[in-house]
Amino acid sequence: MDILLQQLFNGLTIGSVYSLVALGLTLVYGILHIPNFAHGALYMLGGYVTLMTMAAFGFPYFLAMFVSILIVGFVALLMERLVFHPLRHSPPIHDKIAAIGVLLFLETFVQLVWGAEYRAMSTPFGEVVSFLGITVTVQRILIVVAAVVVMVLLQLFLKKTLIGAAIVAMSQNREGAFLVGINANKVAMLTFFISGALAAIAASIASPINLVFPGMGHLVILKAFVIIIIGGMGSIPGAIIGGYILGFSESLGATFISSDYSDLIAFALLVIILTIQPKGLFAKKGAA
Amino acid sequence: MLKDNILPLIFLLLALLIPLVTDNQYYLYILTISFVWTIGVYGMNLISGYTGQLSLAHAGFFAIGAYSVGLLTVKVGMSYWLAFMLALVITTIIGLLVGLIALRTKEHFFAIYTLCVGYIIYLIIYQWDEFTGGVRGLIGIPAPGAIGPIQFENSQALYYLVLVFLVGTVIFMKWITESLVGRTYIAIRNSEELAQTIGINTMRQKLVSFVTSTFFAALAGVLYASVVRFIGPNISYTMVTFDMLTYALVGGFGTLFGPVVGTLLIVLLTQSLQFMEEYRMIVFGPLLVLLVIFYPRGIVGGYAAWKRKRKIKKMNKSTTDSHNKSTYEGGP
């Protein structure tokens, strides 16, 4: 029974990472269509530049984090701008090569700059508390709340502000969006930096359990994709549910099938799910 | 139809003497190792490049080749040619078995699940450590053996028998491409919807494409592990499907020659600056990028339109001539 919960809580904390991560792929697909395959990029460049900012400046973790948002946000601006926005009109195949373009420079600059070795993130939520019979360290329990937080406040933003009904409205219909107004460019950028800020997040809650190294976003992405292929691509109850289902499966498999394996339960999944269902579950109807 | 063919004929009889000129083994070991490549990156640019469907699991059928084959000698102590044969066999069972499921999924969600199923190939080979080696992989794999009084134990013969290979290979996508086939593949790049009307059965033509470009993997991966002689999981990973990626892209995707000139160009730019090895990818990166933005047509396509230009030009030309010369003489 002990182990049943430890586990549920493991899966829990792995879930809500891959809930902020399939979020962001999610928001970026479901307006701009766009399957981002350089987001697990901005994951792993999002660890460096918490990690980096704690070390280099002494900054404190939450600082850092904040640091990590803006700059990680930024890149993924600037990519919306220099790489996808050039590609607009372009055959679907293109946008994908050259995501894959900017995933291998930035993996490459990051090595480039701070070496390929793999490292730990010193975290201030280390010491380790006990309830209903399992043990945890504070900052799983910081995971698990984060990550609700930043759901509810992205929820809040999308829901409540005229900026997040834009955003709301192009996902909809665009050609309704633009004939109301709404500047495709502006929320395009936005859409970027909302899902390179939430890629950051997951990424500096994420490392001190974890570590951080130039390849760390390649399994994260790919079952990034899992997630929202389960939640349907485009839509954020579908990533956040998609992502504690991957969560949960994975911890319980790793205990009671293989831990060797565990990291191929998302793909079986992926493709027992395509395999059955060619468009992904929930495919929405008649959308191009 | 001589003239057409001049500049391929040229790079064949260059490629031909090298072995003559040169004894230095270190060239013609890195020659024949993008030969190889080359033989790879065709296979994905038919699937990709003609076809239209991106598959980033070229890496993984590659890497079963070269396993197949590798797995065959050394453990089985099945005869190298025997096990050549049957390593393609299997490579290309997969892919049947892979393609069936695969394609019928589309676009995004093709890619995805391809760069998934590459992933898996990785993880098995990484992980099965007692069947695949693991991560020490596998030594020990056998030359070519010798066919008649050929021996393939130097590296000039290992060097033309991959040039064979890769002749064989460059005459069969001619003949399919130039076929009613390739443009069949071609239609369904452009349109798969369109394709569907006119009444191409598009999911059968999507995986023949698909079949006979894990064939062409398959073979590139069993010559790597008779070259190499050594093969690890590496191979299969996610990374050598994008190498093999931007030296179709940088060669020319969808081009009859472009894999030649892609693969040839990066590899032995990449060998030429040593320290590219391992930062490759800082400059491949941007490079993809640059390249689908501003010339997706990479050098071979981009040559072949600036000759059609010309030729268009100079057909508009030579006709207004002989009109005003008509209009001339005719005139009164």
Contents of the next structure:
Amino acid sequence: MDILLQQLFNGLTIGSVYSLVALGLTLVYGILHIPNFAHGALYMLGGYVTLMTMAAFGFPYFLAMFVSILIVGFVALLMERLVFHPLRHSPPIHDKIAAIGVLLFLETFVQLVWGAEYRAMSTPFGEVVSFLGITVTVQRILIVVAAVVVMVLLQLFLKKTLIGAAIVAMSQNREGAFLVGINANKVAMLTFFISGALAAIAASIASPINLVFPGMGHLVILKAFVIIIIGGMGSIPGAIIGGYILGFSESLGATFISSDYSDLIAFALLVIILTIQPKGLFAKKGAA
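Swap state to the form predicted alone from the form predicted in complex with the partner chain:
If you are looking for partners or other molecules, they are not here, because only the chain is given.
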């Protein structure tokens, strides 16, 4: 029973990180219909900025995370202005190629500046605690709590503010949003900023229990795409629930089947769910 509870908590931790990354990805896709393959590079950049801000300037953990949110959000905003906005009338394949180009550029840039070696991020929350028969670090509890707080704040922002309502309106009906005077450029820039900020938060809270290195976003972005396909492309509830489904599946599968297959489980789950529900669990009406 203790092993089951331990793995459920581990799944909750992994799922929280996956959900935050997938949220940023699905926001951009839902509004701009851009499958941003460079989102994994934003996640990687978030980890590096937090780590290097702490190491170079001695900033406390949360202040370094805040700096990372601002910098990565701004990089994502620049990505929209300099890369995706000029391609808005181009064939869809151009967006995908451009995203891969940005991904390679950011990874090469980080490697040139900070090197390719694996780095560990220190945390003030490394203390180990026990409850209900399980043993976890405070950092893992922080990951779960921070993810839930960010998701609630994002939902409140989208539901309770005029800017959030404009983002939702754009995601539901782009033509209708234009007709009522919503500024598409501002919505696109803000959406990319939020997407980058979510990636920075996910990387900053996950890096202390993993490692920071230039390729750290590869597997995360692959799984984020699996999540938003499982949940339904462009669906925010789908991204959240899909992230936790994947996190629990990987954690329980690694324990009760084999840790060698933990990554394979994500893609097996994708095949099974899409066989049953081809448009994803929370697909929007009219979605292809």
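Bear in mind that the values here come from a model prediction, so they are computed numbers and not experimental data. Here the rigid core means the biggest group of C-alpha atoms that line up within 1.5 Å when the two forms are laid on top of each other. Positions refer to the first chain, counted from 1.
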Shift of L12 between these two forms at or above 2 Å (CA, core fit): no
